[in-house]
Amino acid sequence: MNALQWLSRRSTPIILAAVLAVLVYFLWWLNDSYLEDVATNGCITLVMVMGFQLFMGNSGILNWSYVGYVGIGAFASAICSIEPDSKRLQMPVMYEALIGIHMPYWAALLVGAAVAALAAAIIGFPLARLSDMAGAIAQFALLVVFYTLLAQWQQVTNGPRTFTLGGTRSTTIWVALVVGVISIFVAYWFKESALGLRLRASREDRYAAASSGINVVATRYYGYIISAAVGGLAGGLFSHYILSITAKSFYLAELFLVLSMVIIGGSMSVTGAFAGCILITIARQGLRQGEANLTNSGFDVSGMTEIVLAVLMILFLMLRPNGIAAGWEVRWRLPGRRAARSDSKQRS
């Protein structure tokens, strides 16, 4: 194989990075700051979808926890990157150790990650063995279950008020576009690896793979941790741009805004969730827009932008179940490939 061939195998993620790229550039040189905030916030939506879609795609399995873990990654870094002073002011009653605390932006999302792949690598093996109906109904009672840590644990998140972070925005629209293209890049690298491959054979016949020598507990267990890392740099980047956020961050409106960008792209390629919340996010954008154009003309229409959306999902599931791209990854072909395939074909 020479370096064109194997560049061409490769290049869907090349390719979805420089569409990102230059996605974001036009919108950044519009110089609209309207603009430049959509641009950002999909940038940190992408690095949801992309962790969602990197256990979901390859499992079949429907992590209905994974918004929980983005809300520890985004409380997790937040209380890393807050002064002590700041902290101490806002949250009297917050656990000592916790206070004294403060790293910069960067270490701060790392942690987020990290302390979302650690709760992930703890709470994971159990759910991991699980599949179908139980699978997902334990899934959801988890997210339930961080839902209302995050609201109620006062000594950490601040409960249900507000935890804010002050100060001026960590997470920009360049830092967001570097993290969403690493996370293009995370998710194909697992997709394309040894696991992710053993991931797929396990969501096509689990009994079939476990017989042929896979261990389909622990190739979803590893999955499912990469996926609440991803999750939780997400949550960290959210944070340090939104700077003020909530447990209801992190609940099912969110849920189901990754949940649709999946659905409709198409959950079992990179390609399908990059369309997917591409389309989508411009598409919200556009709904809200007119949501507020019509409400401000005497027609209350609250809620319109959530209902279309939710028709365009069943739609979707019905007529078209695995998405716009089907599975499909875009990528760069060699010119005249096929031709000289055909010419060996002849030749034998």
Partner chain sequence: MSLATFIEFVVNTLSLGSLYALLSLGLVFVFGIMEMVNFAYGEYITVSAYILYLLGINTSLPWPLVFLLGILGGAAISVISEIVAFRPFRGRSVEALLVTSFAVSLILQYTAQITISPRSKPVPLPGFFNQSVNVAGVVTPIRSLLLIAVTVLLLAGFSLLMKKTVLGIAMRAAAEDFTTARLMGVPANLIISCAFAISGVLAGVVAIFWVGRSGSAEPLMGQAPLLISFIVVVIGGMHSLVGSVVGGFIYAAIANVLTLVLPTSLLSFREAIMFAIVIIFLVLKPAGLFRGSYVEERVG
Contents of the next structure:
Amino acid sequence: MNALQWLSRRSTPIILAAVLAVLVYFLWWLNDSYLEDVATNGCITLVMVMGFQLFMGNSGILNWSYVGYVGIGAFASAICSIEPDSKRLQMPVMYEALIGIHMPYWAALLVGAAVAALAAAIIGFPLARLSDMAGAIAQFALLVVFYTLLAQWQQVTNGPRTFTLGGTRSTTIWVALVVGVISIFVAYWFKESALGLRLRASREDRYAAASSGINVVATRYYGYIISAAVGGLAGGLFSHYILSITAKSFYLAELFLVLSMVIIGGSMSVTGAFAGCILITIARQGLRQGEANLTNSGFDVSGMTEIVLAVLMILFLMLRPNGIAAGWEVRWRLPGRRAARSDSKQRS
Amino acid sequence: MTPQASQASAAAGLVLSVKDLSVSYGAVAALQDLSLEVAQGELVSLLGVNGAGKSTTLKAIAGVLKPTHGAITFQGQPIGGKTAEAVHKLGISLVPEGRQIFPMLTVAENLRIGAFGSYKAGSFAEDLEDMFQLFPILKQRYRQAGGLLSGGEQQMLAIARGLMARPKLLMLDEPSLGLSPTLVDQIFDLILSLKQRGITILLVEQNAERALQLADRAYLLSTGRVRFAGRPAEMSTQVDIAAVYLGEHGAVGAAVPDGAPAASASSATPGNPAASAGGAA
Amino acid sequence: MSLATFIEFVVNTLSLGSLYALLSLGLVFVFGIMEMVNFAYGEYITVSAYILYLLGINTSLPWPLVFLLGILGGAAISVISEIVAFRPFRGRSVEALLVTSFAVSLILQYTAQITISPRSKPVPLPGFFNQSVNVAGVVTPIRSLLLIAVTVLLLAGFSLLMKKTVLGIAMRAAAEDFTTARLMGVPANLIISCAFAISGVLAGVVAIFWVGRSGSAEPLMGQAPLLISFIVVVIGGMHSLVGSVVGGFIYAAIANVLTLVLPTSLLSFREAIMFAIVIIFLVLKPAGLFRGSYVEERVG
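Please show me the structure of the same protein in the form predicted in complex with the partner chain, now that we have looked at it in the form predicted on its own.
Every component of the complex follows; first up is the chain already shown.
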């Protein structure tokens, strides 16, 4: 297989990564700290959305507890990377074992993802068997449990008070971009992998899949864990960007953000989730600006952004439930080469 | 399909007319270009194996399923695509497959629901008395929860419930399914007495032998199409029913979810193929 | 424990249980018929509370009328949200309904924030709401007793409705088997609208007593009652009206016991504990304590 064929097979993530890189570079080039913020935040959000998409897009299951794992990753990585003295000062009640931990940024990020994955592994197992409605309620209940734990466990997260990381911002715009690109590849790899295929088969027809020897519960379980890991990674990026976190950042508002991106963009394809992330990020900036303008001229409309997005979300669900992309993946097909085309057709 | 049969029903006054009906479950075509007619006072039977499309036909007429194509006309009015409630209001009553009584409601409440759309205090009491005549067991168990009744009693409750609305067309979906031979006899006796009262009936049955004994006309369905239509006598001589039941057309166990469970009622009539082929009707 | 403390505990639990019972009944009513958990339910309470606020501040209507309008307002927003946002999704997947109700809940929250205020507002209430009375030596707020009385009346009325009226029978039939009920001529739209209306009425009643305890209304006030009703419905039984009523009392008892018994360090985790119990129930006993017309569906 020559280089062109190799590229064409992986064209989707490559194209998306290129688009992301161009966008981020452009925003950085404009030399405006606000825009740089938007770009960095956007990449972090993209990582979060990719983690969500890889499970929901392939299994058809909406994981209501997802942002809880993002929160776990955020706090876990923060605990790992802050200097012990600083921790002791800020949270005298913190467990000694946790105070003692200290590691470089990259390692902390990975630990954050790992802790999230571990939590998913433990909790996801009994939940993987539940039917649609029971599963949804259970995942939502789990979100509340995560939120309460993160908001109340003083010895770990400083309770309801802000957990300050201080120091310099380790998540720079370039770090966020790189991890964003990696997350696109991970989501795409997952989709095209055997696990992703099995997951999609079980989404289409649970019983047919089971009778083909697919262990539906196991595939869901593994997908759930991988998704949580990517979410945890996003959380780590986030905490090292914002530099002060509370449990509230990983609850209903965040959940709504992810949902709106994935539903409007389209959950079934990586391109859809990517497009949703970019579009909603831009839309929110615009709406926020509109809010500010209106508020300044006398009408206090803070919250209008969320209302507009919620209405949009309902409309999309009603009229175009598969989102803008509706399962389409951006691709570069080798002109005239049947082999590459039929290959990628088989895989989707 | 046979000209003589259609002309006869046209003369008697058509109650139901289905033309070129097609229904799909997603990508799977459950019914294709199905046409049938039922005239006033007739008992018409739909026969065929599991998955042939019999239940689908009734559900499409009753408004539970939407036709993808074709027309359903009831007493001159088009009803294809109407909701189930609307169809019921027009006078069609479906006694669904598997009885589907409300297990946690009492017999009384089940019957009351049957008359939901058409309730009038005076006629309700009359109809109730009528049901007690037909089904004395229901009077005994009037205050008991439906789920406590035996299979046969539930079937009677389901039919009584369907009758409470004084329907112009009664549709029965596999009423003898899962019942012991004695009960099967009772059910078919009951259907005969309903027919003798002048109620127009569309009967779906896997038990071809018994159904053909009662029917004025019958349609034989296979994989969503009508393979044969006509009087029972014609059917036994002109069609090798055994072959159709055993899947001569090759599509054994088509993926269409007709609703009927795999345990077929033909096990309740062990000698069926041989008997029909011998022209028992 | 002295007798006085015990009586206080009992009255407290009964009144809190009454509140939770009404609350959960509103949620389970829609769930039983539509098979959907309505995230916007909490916001029906919020809307009712804000009606109480607006009428109390801006008009001098007598309080029974204000209460009535609050309850009607709850019913109205409930029915309207069904017609506008949920009806188009009938028959769609579980996810679609949940996400839509989640979106509606957010829309209502932020609308309250914009049209009134993001800050909490004190709601004027009739004087006797804050007065207390001496019951067997224990000082008890009048509104607690009122709540218990109202709950008994409502539950009795409810029972009558469900058992003796044809509408009630039709709703129970629809909750057991919607399709077959429609085959009998039971009109889907009517039944569903009634269910939402009842849910909204209950939300309105809850709003009165919830505001009675907290004294104020704020945009996010619907979250806590929603979560509580979640817990009660799962434990009591998602398909059982009786279950949610009994569950409400059980939960109030558990919550009060935990408050007494848990060391203060663990008290703040009460919610986490309750939701962990919810998860355990869903995994081990998804029908809840009262099975009702539940049919289990498992994947593996």
